[in-house]
Partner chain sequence: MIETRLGEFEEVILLLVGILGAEAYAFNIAEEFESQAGRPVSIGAVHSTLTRLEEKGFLTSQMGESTAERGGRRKRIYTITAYGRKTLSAARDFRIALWKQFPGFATGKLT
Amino acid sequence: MENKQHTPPRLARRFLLAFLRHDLAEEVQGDLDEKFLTMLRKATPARAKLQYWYQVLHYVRPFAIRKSTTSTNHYAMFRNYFKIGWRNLAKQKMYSFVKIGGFALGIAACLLIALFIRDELSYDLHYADGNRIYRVVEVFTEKGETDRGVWMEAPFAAAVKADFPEIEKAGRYNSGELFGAGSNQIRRDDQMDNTYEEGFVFADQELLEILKVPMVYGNLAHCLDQPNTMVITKSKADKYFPGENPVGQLMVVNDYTKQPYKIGGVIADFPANSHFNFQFIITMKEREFWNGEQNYWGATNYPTYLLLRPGTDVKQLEEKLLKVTEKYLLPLWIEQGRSDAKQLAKNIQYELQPIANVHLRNAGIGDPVPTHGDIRFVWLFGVIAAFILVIACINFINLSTAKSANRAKEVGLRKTVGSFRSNIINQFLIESLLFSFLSFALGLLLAWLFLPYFNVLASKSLSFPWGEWWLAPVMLVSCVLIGLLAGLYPSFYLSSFKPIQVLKGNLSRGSKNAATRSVLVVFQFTTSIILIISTFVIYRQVRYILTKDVGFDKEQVLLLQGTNTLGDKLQTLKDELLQLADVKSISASDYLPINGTKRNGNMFWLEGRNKIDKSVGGQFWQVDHDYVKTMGLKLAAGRDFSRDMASDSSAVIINQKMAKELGLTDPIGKRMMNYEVFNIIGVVEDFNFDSFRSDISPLVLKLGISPNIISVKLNAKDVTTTLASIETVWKRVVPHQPIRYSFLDESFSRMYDDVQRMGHIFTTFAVLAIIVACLGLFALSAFMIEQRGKEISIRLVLGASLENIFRLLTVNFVKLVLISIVIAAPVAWYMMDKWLQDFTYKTELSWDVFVLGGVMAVVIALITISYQAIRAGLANPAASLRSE
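Which coordinates fit this single chain in the form predicted alone?
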């Protein structure tokens, strides 16, 4: 007799029955149970169970193991399962379409997102010493607020290499447009026509050695170690010196023929998954951007990279780097007479960021690369892909369990004639795998077809890794796993039917799992509604950014680029363009309120207060007399620059934020200083010259030369004709250089490409999710209506109207969607509130977005169900009742 308190281990029993010959099973199990009870009287329960396991394992011997059926029988059995599965697939075309189509869409979405995530995670993993390369991040904390930036002082790299033996190499670069990096006009010295190029940067020889960039021509150890040398990428070498080794050749930048650059080497193009996108690397050897700049600790312009020696403790080194502040910065600030010098030194720390983290883990760090990724979006897209796949799996589970009644007799008969439950489970799992294989094949095809569109959407150049060895095994394993995952629950559910109940007709027609199906439908629509609401919020934020009054007039402002090569012809060009009827004004300045143009950070004080007051950090822009008018800036006080006032050469116009930071309520006539002293003659209203993600900074405008970009304010109804006239003037004045232009509003819009891209991606996946969910709802509603055919017919005979039938069939589904809205709204609010916190200027999360998202979900659900409901309401009840 079995002990009620202590029974033999169930798992051991199952294992025994799984391998033991059927004719031995009863006898052996009885013997082992008896031994277990005997053992219980002598020893502890744990030891008795252990002994039971030992006895079970002892029977794993050839004579006791159940003979397997022949391979022929296995083959026949699986062929039979496959045949049944295929017949069911062909018999129920609509349900099969929903199952396979939904699965395929989900798989296609997952594949595309997987390619995206794989690409994002692959950034900067290709460097030979990547695990020892770190970027220096300066952390400044004041009053609880923390700023992070990567711009180091010019002597920082050499100083830390000399002071800390843990640092093997230290290299830096300067990509500031202020100093001539970014974009330029370039040509071979034996040619006359300039070509506009981007990707110019100034860098140390040591930076290339840290990165160990592959060389095509030249020697890595010496390619930038001479003054006035330049390294170019292979693609640029092929462009300017096709079929040649260009090392030693000369290139002229911006028509400055007095100082051509000798090509010191050609490197392989940086891969697309690198945060470096340099094309022309100009040496920093013996280069100073102003006198004493290379030994000056008061300006930060250089992202700096370190190669640490093997085994270096990074945390300890970060603490040691604090000595840099004490040794080099503090004495400078004390010498400058800054009253807050010691406190300032305490506020600065240094972090060493692994190069592999630069692309994705850059949130909150100011750096010169505008196109970093975000690890949060990688996770978010991964979750979205998983949800879409789960929605597709839910369709499969819902439809399989809903159609259970139709398979109940089949299961009952199979069990009656001797089938084990395991056979039934195997059969349904094989059917699920069949669906999964077909869905994977279709999903792979869809992903391949949609990849070009997705590349545009994500601003990527992804491709399918057809040649990778791991692709086929990963696809196969994923296919089997998803097939088993989706088929597991229906298989166990369908195989649990009791034959006697089925054959007596006592099985309720699929209604036992109605609650489960309802939960799954709610999950589907909750996910879809979250995506819909998120899409609305993102688009509202984009519209807010693009339509908000930014404080300057960005409409019809043409930006002529590369005008720094014109020299004396610049004024001629301006004069001739002003002759055109549709040109209102022209300004030459590279300092524009959009990304990618010059910036120049300075420290300012009121005159004579530099050793008393804290400095005010602000932008210091060189502009011409026509800048305020051309940009449409509004004067809040004072006046604009005037050509008739010679004293304006030492005058400045500040924005309201600068006046506030300096503590000036009436700034006109006051004097402020950095390394010079200026008269304040005007105050412009604050305008957004940086991203909406940050607050408006203090700004100072001063007369100066900055001729790389000419802004042309138009007043044209026919912009095309005006552009043609401008091109004609350009060709006449600058015949050897092609015109290159853009519009200020387009450039402003491109500042938010990442936000708009995110909106497009959310829209796509929201549409995809709602399609997959609706496919399931459509099939589910069709099945439910089919099951209630007799009830509907009787109601119609008794006088029910189409409206009554429609309400009867849709009300339950609408309730599920309403429950989904209630669940989705707070989740979407939380997500979008977190996202909007990245913006200083943002739209509000208003209730109408949630209402609109909910109404849309209800309408979509009603449209999905309506066809089936109206069809049922218009059906001939006599025909239905006759068939019943």
Second form
Amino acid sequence: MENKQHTPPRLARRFLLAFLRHDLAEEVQGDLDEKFLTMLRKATPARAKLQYWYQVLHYVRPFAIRKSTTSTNHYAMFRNYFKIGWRNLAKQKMYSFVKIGGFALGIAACLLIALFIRDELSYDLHYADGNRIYRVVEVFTEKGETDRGVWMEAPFAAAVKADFPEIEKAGRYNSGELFGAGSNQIRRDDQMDNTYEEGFVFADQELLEILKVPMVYGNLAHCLDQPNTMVITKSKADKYFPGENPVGQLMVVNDYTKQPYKIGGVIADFPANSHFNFQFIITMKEREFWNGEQNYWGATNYPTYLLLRPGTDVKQLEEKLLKVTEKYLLPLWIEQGRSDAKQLAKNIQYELQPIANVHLRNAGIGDPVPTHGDIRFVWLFGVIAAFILVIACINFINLSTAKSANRAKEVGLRKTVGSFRSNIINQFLIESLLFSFLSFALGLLLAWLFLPYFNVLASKSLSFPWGEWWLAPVMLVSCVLIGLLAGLYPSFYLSSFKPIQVLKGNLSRGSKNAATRSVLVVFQFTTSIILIISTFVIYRQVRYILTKDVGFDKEQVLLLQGTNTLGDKLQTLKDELLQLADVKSISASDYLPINGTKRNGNMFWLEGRNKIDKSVGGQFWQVDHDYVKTMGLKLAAGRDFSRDMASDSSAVIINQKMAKELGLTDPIGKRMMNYEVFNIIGVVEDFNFDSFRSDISPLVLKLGISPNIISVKLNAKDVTTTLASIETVWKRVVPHQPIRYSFLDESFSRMYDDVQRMGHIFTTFAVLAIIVACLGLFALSAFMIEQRGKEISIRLVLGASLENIFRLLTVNFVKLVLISIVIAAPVAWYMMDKWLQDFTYKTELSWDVFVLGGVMAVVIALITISYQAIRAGLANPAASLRSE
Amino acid sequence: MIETRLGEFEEVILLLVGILGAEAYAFNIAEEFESQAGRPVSIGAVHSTLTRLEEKGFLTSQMGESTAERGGRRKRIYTITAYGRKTLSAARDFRIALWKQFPGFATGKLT
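Given the form predicted alone above, I would also like to look at the protein as it appears in the form predicted together with its partner chain.
Shown next: the complete complex, the earlier chain at its head.
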């Protein structure tokens, strides 16, 4: 007919088919075509087409529109996908375990590190006026070397507050143990028994006001403004005054009943994420540690905090602070007769450090807080966490793709019996989501289980954020995201198979991504090897520190603490202890070669020199007659103190370093001075009384009383029994005070807790990284061997030995690990070299650490691949070839 | 019962199905409606009503033969059921009863 060439508009038809129920397609299209033909007979083709569109649009009605996916049929299919996914998971238990477990491990590690980082970053953010609170840092530059410290002079705070209107408040504290801060014995004045407590500090009322510490009892504006008052924390109030308001009560420190402290207020405990950890804050009101101390610009003992008025330009204020030196310090130096006074004044600058930066950006600043974090470690941790997570994610994806090739036949069959491509994609995505969900659940569980150990490792008290709003959404979104990501590739790849080809067995399994996979392996192993080598170096340094000859004998020395309250009973205790068979000698001295014991700073000159001459700075320790013996110090020249020589009261023993600094080659009999003049009667060999991070400094030992700690040198085979008898003696002599003791070698190794902690952290991460990396390798080798299954079978049939096959399959991986070693070695060398520079006394970086790390990596990698390689070599080639 | 209610358009379509007999499929019914009622209707609207009537049980349907005009596609032929017939006649009786009660028309004009 003449209208044959006219057809209904194609777009309209496609649109119709897009929404129309499948079962209506035939009749509706037929009806519309018939209508179209009728129209063509009656009207123009254009009108007919328009009419067709009209008819199509009028089919957009509920009855004709295809139902969305909520039909029961789809639900059934989804259930089926879950079932198939679950069966797959259960069928290949080891593979599923490796895949889910590996990913869960990565998630758990990442979560824990995230908690750690969040905690580190949260330090000191909670003060009401936090953005206006600054800590004063003094910068001293000499000969290109810069020292930073936070100890300011006693009058500094008041002076700057008076001189600079920008400063609204200025507060200080003093945590010097020499002055009585730190640890003490304390009791209620109506009780007898002392308790040992830490966290004593002297501070200004104004410091509490700057920090706006929340009060439980008392008034913040007046809690420390009376002499001899003290503020304690809530937990201490609960301990000593359970259920009552302790304000106005009296407490006695170190049995000094003449001057008990009145409690002026109770503050809430400082949170764990604050760099303050005070428990007992004693007022500075009307307190002087020596005559004129509060107005003396020659001693620095006070960390000082400023509250600036809103809108203050910090940079400008820092420059204005330079005037402090001119106005207060210069006159003092000139009065002291220092010839270099003017130059000295130029060397001093002040920086204002925001309080929020104190915890993490403290590198190079000397301050009294031993537990600072380090922003570099936060970054390092973050990078490690990111690495582990990325490695784990890619592993997860890799394992999914590697194993999915086995499912080709299933896909073919599903397509043959009527699955659409979208169904196949859905199926694989759902399987992937199932795996991802299980991994996340397990990861959360692992993180929760490991949190206590992680807390020990990082010396934190983190809690799991179950109740926090972000956890569920973040976990869920990441879970779905990674599940989809991991599922996308296999699902699109597999769903593209042509059923006929798959079922015929014509599937070509090309390894398109071989290069990417190799890069991944190198990346994983480089990370792992760096961590392994670092771990070795750190442990070597720890061992070096703990076994190095420190110049004193730290074995078998028991330290009895808190003996300052004994008074005249001290001698009784010493005498009674000496009666014990296993006690060799006893010395009472607070100055010990470990952290946390007393230190001071003094200036020394040779006798006869003028005080303008260059002095030698050094430690000046009060010890008793038995100190040298008890500590096992070695005399290089001269003699020890003797009870028979009355003149020894003005005698000193110096260390070799002091002799050298004073320029004495034969010091015995020479005289030196600080405020008095002393005879030098002996020289001890240098011993490490400070951390290995610093040089041994000059030291002078003098007879004196300093009875906080009694050192007992034992000669005991059975330490437990000896300890028991010592306790018995203690209880008899000091019934009101519990015995508190430690061992010198333990206290010594505790000085290096941070180094050891770092060792543990690195070990943990190194182990984790290598496990995750090996999982990746495991997956990869499984994938490769599967691809080359036929090739291996043919080789076996043609006579290849297991050894041949093994070498064939492993050589490529070993190459990759070797490349990783080459990349990792210099990186690790650089990192560890920097780290070791912190120590004055350190082990050398030697090649064997790198070899050891490398060999370990290769061996671990080989073991990982071997399982697959040997299995392939031992497989019956007939099984694989039969399907041809 | 909702199922027994018959809308005006439904009634007409049901009647047209009965009139067209073996030729009662959506396109044809729509054409017939247009020529008899003198106003156009979309096939979709007719089809929608047919489906509803079938759900209510007034109609059954089965696929018929294919023709060239439809590109070889088959048509769905609708047949009125006994229940449909009964409902139609009940509807007619109801209306006549109403007409008879209408004073203006009740005086035998219609008879």
